[in-house]
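The chain below stands alone and is given in structure tokens; this is the form predicted on its own.
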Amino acid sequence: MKFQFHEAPVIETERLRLRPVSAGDLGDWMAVWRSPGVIDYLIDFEDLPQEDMGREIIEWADGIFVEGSGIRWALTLKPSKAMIGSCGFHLFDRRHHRVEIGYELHSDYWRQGIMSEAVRAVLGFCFDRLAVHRVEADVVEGNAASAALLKKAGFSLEGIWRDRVYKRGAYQSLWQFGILKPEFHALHG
């Protein structure tokens, strides 16, 4: 099942504007992925991505919106229009009322609360506009910063997917996090 939006909505927070990703974001998104430490825990990349892979990911973002299974937003710091990261959801399951989220942020903007602000906004959208009951997030084992961000947002560590992905010549385990709608609203109102 899918959601029904004619165009991806724009979300505004105190400091951020989350807008749909576009082909014009390729250069900015490449800069995000190439900033120090960003791809270390992203399971989609074996090495620094090249532009052809960047175009494929933008096509993927367009595709999940068209098929109604997700939205990936470009994160911009107001009033700038430059993309400094992305955040969104995919694997929208209307029958079971759940989605999975993902995100990345240029390392120049780490530890400023930017991704926490974006994740809260995306969670609010998912729980209130999509009426999902559960949001999940998978984190490569060892990514303490991402785990801390999710816990701060109200997620609970629910388990470990042992050797779930194969990356850079080795199996990687994933921590699975989840948050339920009542938990989010109790924490964030």
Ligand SMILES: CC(C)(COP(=O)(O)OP(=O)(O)OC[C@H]1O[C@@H](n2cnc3c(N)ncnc32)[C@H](O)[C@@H]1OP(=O)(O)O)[C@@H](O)C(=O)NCCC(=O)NCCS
Contents of the next structure:
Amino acid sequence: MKFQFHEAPVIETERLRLRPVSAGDLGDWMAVWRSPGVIDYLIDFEDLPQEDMGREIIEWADGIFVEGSGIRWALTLKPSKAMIGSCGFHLFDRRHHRVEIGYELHSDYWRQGIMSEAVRAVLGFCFDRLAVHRVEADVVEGNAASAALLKKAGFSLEGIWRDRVYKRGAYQSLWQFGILKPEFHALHG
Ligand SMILES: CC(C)(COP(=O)(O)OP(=O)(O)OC[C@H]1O[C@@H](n2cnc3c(N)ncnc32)[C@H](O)[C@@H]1OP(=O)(O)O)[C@@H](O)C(=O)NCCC(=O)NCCS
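The block above covers the form predicted on its own; next, return the form predicted in complex with this ligand.
First the chain shown before, then all remaining chains and molecules of the complex.
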């Protein structure tokens, strides 16, 4: 058995509302992926996605919640209800108290501290409500924005997986980041 919530919790931060992704978010999520620069470093995207791929990703988000291995939240900037990005965790490992996180934001909203706010909230959820001890993040080599965000959030660069993914006709290495529960609480309280 993995974790069990009847429905994915809604999380409020100062500027954001994180609510479960639903089928009605397809159009907004497509707009996020289609905004300049967003898919360049996303591991599973070769080209701009078509709607069927968008639907598959929403099904994946539903599926990880149902099987208790993750939650993907839609990010909305209060008071708007429109989705401007997503953030969440997956690969919840109950035995080893470990998860992996992922996120992306519409490029119109970059460099305003929005994803830092969302990642902090998701980390707080993982460490405090799931009793996770370790959170991991894999970043395609060269993704300076994501690496800087993670370092600012308290993650350490722990290693490099050489040629770990095949994207756009070439092998790409991944930077592996991690943060432990005491490190998170020392930094964020
Ligand atoms: C990575 C991403 C989510 C960052 O979101 P964001 O809301 O713009 O990030 P923040 O404003 O919270 O930035 C936090 C810190 O990261 C660093 N940073 C963010 N964007 C950066 C950029 N383009 N270049 C260099 N550093 C950057 C900065 O140090 C920033 O702090 P500062 O603004 O106080 O200097 C966004 O660029 C994105 O969606 N990229 C495409 C998808 C992606 O790469 N997802 C992650 C896959 S691992």
